[in-house]
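Heads up, the chain below is alone and in the form predicted alone; it's given as structure tokens.
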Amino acid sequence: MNLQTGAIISLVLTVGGGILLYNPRQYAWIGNQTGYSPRQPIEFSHKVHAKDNAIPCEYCHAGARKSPVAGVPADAVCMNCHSQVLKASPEVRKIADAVKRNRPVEWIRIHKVPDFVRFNHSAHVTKGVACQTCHGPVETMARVEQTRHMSMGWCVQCHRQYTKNPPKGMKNVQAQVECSTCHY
């Protein structure tokens, strides 16, 4: 390592350490939005859909099993049922208007990990990890709320627990804890 490279590394570590010492709480719980439950542009009750009507998560969040992103359902998915059911409801009319105008509803994302973290829904869903493990009891929520703090320590603890004691029906679970598994 030459002198210039050493100086740059030293500067980065000094500045980065100074920031953490100045305000360590700012970085201690990156991703912690526990209790975050914003009003959405359309009132949507997961309780009514997932619990009362027993609609499986993957009906609306079809990407969860085959993609890194579970995704927000397209408005047309809502209209699969609501073109017939409760179509006069003011909330359903908002969705129908969005479809008619060919403009997606601008839902507010609730569960979000930092940009330097990669989370793959399909890797978890295909292994049998229940949606509620990370998202909490969404099927009981009239308005979705982030119930888990989703910190790195929380994720690592879960990975270690699943590797040691996989839930019933899960076999050969090797939940990785190497940095590159989840970090860019």
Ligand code: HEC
The other form holds:
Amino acid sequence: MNLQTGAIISLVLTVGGGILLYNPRQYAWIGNQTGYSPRQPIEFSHKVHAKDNAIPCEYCHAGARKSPVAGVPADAVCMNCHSQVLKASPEVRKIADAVKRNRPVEWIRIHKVPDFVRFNHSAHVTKGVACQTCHGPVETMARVEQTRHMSMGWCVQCHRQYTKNPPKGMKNVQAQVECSTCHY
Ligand code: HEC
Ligand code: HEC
Ligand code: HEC
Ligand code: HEC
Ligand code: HEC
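Coords for the form predicted together with the ligand, given the form predicted alone:
To see the whole picture, the full complex is given below, headed by that same chain.
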């Protein structure tokens, strides 16, 4: 292969790869779309836990204030209560089973930004941005549903708006809009 053919082939590959990379449908299957609400391996209800029984979000999503990732609770966290509560329920027995067999429950991920985006829960939660601002009224959901399309426009618009005109009680907001804030 001569140099020119090589150059043409690599150009085609780059452009082709670029189209694949930017195809919005690529995000659809990893879940970034409003209304995405997959059935989970256990019928876990946020309404029952976060609303009816008033368990705080951060009891289960302990990473949200401290780290970039909110995290989904380990099965052992469920067992803090369910070693006593509703032991006979078939759904609850799935948790006990997972623990016994040392095979963690495989929750299906719902919200996901692409790998080239940097997101950080802690930066938002410690500043006072409520979970519901980005995730909707999760405490009313029997099954979690994505309520916002997490596009770049959505992120940037809020960063601009909150910096210019922060909501009541939120002070000194400096949410950046430089590319490197959100991109590696
Ligand atoms: C008793 C534990 C528990 C509590 C309390 C709880 N969650 Fe969850 N949360 C889970 C589990 C387990 C999952 C994964 C299964 C699912 O999606 O339902 C989850 C999933 C989620 C997801 C989707 C994660 C993804 O894959 O994108 C969001 C968002 C979320 N929770 C927000 C909240 C908010 C907001 C609150 C408080 C209003 C809350 N959670 C309270 C256990 C809990
Ligand atoms: C702080 C205590 C607590 C924790 C932690 C907890 N639960 Fe629960 N869970 C409850 C209570 C209370 C109920 C409702 C009991 C009732 O309706 O009598 C419940 C109900 C349920 C039910 C409904 C069972 C049925 O048959 O109706 C399921 C399923 C369930 N929990 C799964 C989970 C999973 C999975 C986790 C971990 C991600 C978890 N729970 C963590 C307290 C807890
Ligand atoms: C500023 C918007 C925003 C706020 C506020 C926010 N989230 Fe998220 N959340 C996101 C985005 C964006 C993702 C996808 C992140 C990714 O793919 O890395 C996500 C993903 C998640 C996930 C699944 C992935 C993970 O990090 O574990 C859970 C669980 C979750 N959020 C829970 C919460 C809870 C609980 C709160 C409040 C304590 C909260 N979020 C506050 C935007 C937000
Ligand atoms: C509802 C408003 C809102 C939305 C939506 C939002 N952000 Fe933010 N973001 C903030 C605020 C407020 C801060 C904290 C600014 C400060 O510390 O003064 C912040 C901070 C950050 C930081 C931390 C920068 C640092 O200081 O390290 C990153 C990274 C970030 N946001 C990325 C994102 C991405 C990516 C999205 C979309 C997926 C997003 N944000 C959506 C309001 C928002
Ligand atoms: C506040 C966070 C944030 C900032 C600042 C930001 N981006 Fe993004 N960007 C995202 C998110 C989230 C996505 C993925 C979702 C999407 O594609 O809309 C993304 C996607 C992209 C994409 C993929 C193309 C596409 O639309 O799917 C490109 C290219 C990009 N950003 C370039 C930039 C450039 C250049 C800048 C600076 C001028 C910038 N971004 C600033 C959050 C941000």
